[in-house]
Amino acid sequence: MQVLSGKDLLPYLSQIRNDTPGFLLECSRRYGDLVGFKVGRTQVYFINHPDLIRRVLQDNHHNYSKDTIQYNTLATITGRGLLTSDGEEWLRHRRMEQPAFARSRLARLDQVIAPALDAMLERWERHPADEVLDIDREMMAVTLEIVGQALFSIDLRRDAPRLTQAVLTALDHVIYRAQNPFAPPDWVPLPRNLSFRKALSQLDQAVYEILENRRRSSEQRDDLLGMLIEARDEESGGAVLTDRQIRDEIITLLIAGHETVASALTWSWYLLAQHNEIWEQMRDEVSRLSADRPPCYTDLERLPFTAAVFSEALRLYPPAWLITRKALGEDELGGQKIPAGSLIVISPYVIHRHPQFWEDAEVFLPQRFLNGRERAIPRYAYIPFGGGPRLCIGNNFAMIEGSLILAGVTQRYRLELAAERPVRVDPLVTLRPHHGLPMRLREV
């Protein structure tokens, strides 16, 4: 195993800061599937093989916590919700929320997706024919509306642009703090900190308003918010969650439930715009559906290529491109002793390009996920939703939503890139196109 010291990393500081996925990809190609970094007093191990990833995320997952800079910094926004909590607290919340993602509920998702999709397409119709749209923002808005209605029965259509901006401002600050650990603390009244605090206040205000309105209402809603509010301790009969804990779960699911899907959809449109033959194949599949209504849940079995497009976009541009864990106790990975306290780094972006498991890894080939070929892919060589017990609770939700939105837009429009220059990838909390993704609409 190659171990790189701080001195070895000096020439890479700019790349580490501005293109971390590219740096990790280069490390894997140069040094192999297990690379060590000595950063101050912290020993860091970057692992890039399905067997090693399985060990950390599944087989010995109890030994690896989320007590890392990545998740602790994210917790300044989400609190200790499902994404950042650990141990018994995480398990209790997971069990509480799992019924909201049951197959029977997912089968009704199109009742939420179709109106949100129709509203977006109607808004697009009012745009001048040659006007440029930022598809990144469009996908953010529509997925926020969907997750708000599906999980919390709230209409975020009016507030989606404002909340989307608040989410982006808050998440960008998380990355800034992670990249600049010695920056002044958040309470110092610097412009960046003030913007972050304003964004966080907007999110808090929206969430507590949602909670207050639900409690005032006598209407019973069979949704995740109702489950969180009504959850009772079996012994005492008292509420399981405090208002702060409910707030943390709402913000976690609003952010994780829309920004990740929006990112994958944005990159799907980017890839499709560069591969006309693949778009034509998807369009041909979609054209066989009924043209007088949006695609629905029962259409999914007739949209295998569309789902494959979304899966391949998730491979090339996995929204959650970085996974970190802290070793609670000593372990062994690939014959290497891993001391307690070590930081483990996993990158779906990099493992999705491993030449041993992906032929023509940099090429956009949705066919990889058709006709059972995906069953030949080692389980931990494809991890857009993580893996093990911490597998994303909304993975099936995301696949349904992504496929139906791709199909619904394709019924009406072809999206073309508005700029000829290459799109730069910003490795933020998710992978996002630098300065958005300007595109033009072409009716089909």
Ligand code: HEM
Contents of the next structure:
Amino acid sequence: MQVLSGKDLLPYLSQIRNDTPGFLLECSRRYGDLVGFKVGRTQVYFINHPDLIRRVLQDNHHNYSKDTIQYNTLATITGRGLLTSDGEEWLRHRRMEQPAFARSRLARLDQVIAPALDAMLERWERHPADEVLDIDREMMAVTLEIVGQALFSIDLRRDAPRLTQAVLTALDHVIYRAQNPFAPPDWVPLPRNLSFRKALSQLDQAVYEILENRRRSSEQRDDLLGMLIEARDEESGGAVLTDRQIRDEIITLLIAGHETVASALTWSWYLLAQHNEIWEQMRDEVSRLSADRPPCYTDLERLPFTAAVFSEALRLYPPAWLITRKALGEDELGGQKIPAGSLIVISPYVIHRHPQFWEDAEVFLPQRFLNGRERAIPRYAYIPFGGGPRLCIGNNFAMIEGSLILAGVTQRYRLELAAERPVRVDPLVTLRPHHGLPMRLREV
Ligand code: HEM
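Next, give the form predicted together with ligand HEM, keeping in mind that what was shown is the form predicted alone.
Below: every chain and molecule of the assembly, starting with the one above.
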């Protein structure tokens, strides 16, 4: 195993800062599937083989926690929600929330997706055909609306732009913190810190309002918010979760459940715009559905190609491009002793390009996920949703939403790239296009 010290990393500093996925990709090409870094007193191990990833995420997952800079900085927004918590607390919350993602409920997701999609398409109808539209923003707005309605029965249509902006400002700050560990702490009243605090208080205000409105309303809603509020301790009969804990779960799900799907959809449109023949194939599949209504859950079985497009976009541009863990005790990975306290880095972006598991890895080929071919892919060579017990709770939600939105838009429009400069990938909390994704709408 190659171990790179601070001195070895000096030539890469700018790439590490501006293009971390590219840096990790280069490391894996140069040094193999297990690369060590010595960063100050911390040992960092970058692992890029399905067997090593399986060991960390699945087989020996008890030895690995989320106490890492990535999740600790995210926790400044989400608190101890499902994404950032660990141990008993995480397990209790996961069990509490899991029923909201059961198949029977997801089968009704189309009832939420269709009106949100319709509202977006109606907005698009009024948009002048030759003017460009930032598809990244559009996808962010529609996915936020969907997750808000599906899990909390809240109508974010009116508030989505304000909330989206607050989420973006807060997430942008988290990235800045991760990239600038020596920047003055959040309590120092610098303009950046002040706008972060303002964004946090806007988020809090919006979430506590949601909670209060639900408590005041006599209406019983069969959704995740209801489950969180009504969860009772078996012995005392008291509420299991405090308001703060509910707030953390709501913000976690709003963030984890919309930016990721929006990012995957944005990159799907980007790829489709560059691959006419693939768009035609998808359009052909979609045109066999009934044209006078938006696609629904039962249509999914007739949309395998559309789902494959989404899966392949998730391979090339996995929104969650970085997964980190801290080793609680000593372990052995690929014959190497891993000391307790080490930081483990896994990158879906890099493993999804591993030449041993992916032929023509840089090429957009949805066919990889069709006709049983996907079964030949080693489980931990394709990890857009992570794996093991911490597997994304919203993975099926995301696949349904992604396919239905791709199909619903394709029934009406073809999206053409209108970027005046090459689209650069920004590795933020999710992978995002640097200047948004300007596109033109063409009716089909
Ligand atoms: C394409 C869309 C999505 C992608 C790529 C994605 C990716 C991921 C990944 C990689 C993880 C695991 C992180 C780790 O192990 O460190 C994760 C966890 C999580 N995701 Fe997603 N996700 C997506 C959609 C969603 C949706 C729609 C929701 C909710 C509605 C959601 C909620 C969560 C939550 C709560 C966790 C933490 C689960 C736990 O640790 O128990 N995600 N996601």
